[in-house]
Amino acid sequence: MTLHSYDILSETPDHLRGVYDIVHVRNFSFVIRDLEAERVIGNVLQLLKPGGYLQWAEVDALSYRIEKTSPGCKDDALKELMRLGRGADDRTTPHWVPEIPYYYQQAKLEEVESDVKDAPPYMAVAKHECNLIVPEMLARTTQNSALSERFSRLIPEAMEETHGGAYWAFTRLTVVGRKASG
């Protein structure tokens, strides 16, 4: 097994160019921006052989919501990281997600399926609890100091409310496609 590194912004290196016979992305979502995507995309696909197969996996960051296991539980504090975090920056509502599919058959991808599914429920407020990162990340990254503060007073209010039963609930969109082989 080799490891290679690069930016997947920039071009494919050509040392890497149709070398794969199958790729797999994952959570890239909150990574690159509504305007990049179409670039990273055919990016990856320069690292497929012909015949080759690209599966993309991500949280469609769009359709978060705020699920409870009973009527009564507290979720203020989830509600407004949320909506902080929409404002806090971009790459927090990528739309270009669900548009995958989409990308593909542009890319001339062959044999598109997407599968589209939320968490079962015995691993929603698990999922939930590894995206309680991204508010603390972003209490870290921004550059402002009242913003950081905000996110640093509701993380522990959000904890407390996921403990009584409420948390953030989402879809995961995974795309396979097959390079086309000529």
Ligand SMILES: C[S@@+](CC[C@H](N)C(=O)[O-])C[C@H]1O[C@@H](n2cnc3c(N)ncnc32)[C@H](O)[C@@H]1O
Given for the second form:
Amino acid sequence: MTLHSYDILSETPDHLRGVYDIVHVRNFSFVIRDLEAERVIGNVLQLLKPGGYLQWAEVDALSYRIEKTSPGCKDDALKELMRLGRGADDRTTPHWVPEIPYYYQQAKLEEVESDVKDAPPYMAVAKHECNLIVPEMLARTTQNSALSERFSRLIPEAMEETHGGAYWAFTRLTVVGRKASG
Ligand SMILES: C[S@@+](CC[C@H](N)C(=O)[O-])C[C@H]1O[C@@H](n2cnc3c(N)ncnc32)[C@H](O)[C@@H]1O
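Form predicted alone already given; the form predicted together with the named molecule follows:
Full assembly next; the chain just shown is listed first.
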């Protein structure tokens, strides 16, 4: 195996152009901004051989809702954390994710197929706990100390609400398409 690291917003290095049969991309949703999505998808396509496949898997953060194991579960901190997070950084609300099939069509990919899934019940809380890292990261990276304190105060409360049976739920999207052969 050979590993290469480069900036996906920059020019694709010559030695990586048209090299791969399959490119799999995952979890770029909190990395790319809406206005960068078309360029990034175009850059990723440059990695593929003609006839190669692109598979792209993302959480659709716009599908956010709260699920509860019973109607009485508390969810105030979970709701407030989501509200603050969305205000703190626009990358937490990536509008480009549900548009991936559209970008594939624009790029003239063939055999485009989308798989849209919600977490099965036995995975839902585990996936939610992975997502609780996002407010933790925002608390550490924001330049706004008052906001950072609010995140830090709410995270333990959100953990308690999680143990009480409330959690964030998101739909996940995987889109496959084939680059034209000729
Ligand atoms: C949320 S992680 C996902 C990692 C992995 N794909 C996965 O699903 O476990 C986002 C990744 O994007 C990478 N990244 C951020 N900005 C990038 C850029 N401009 N060009 C290439 N990679 C970038 C980060 O280094 C990080 O590895």
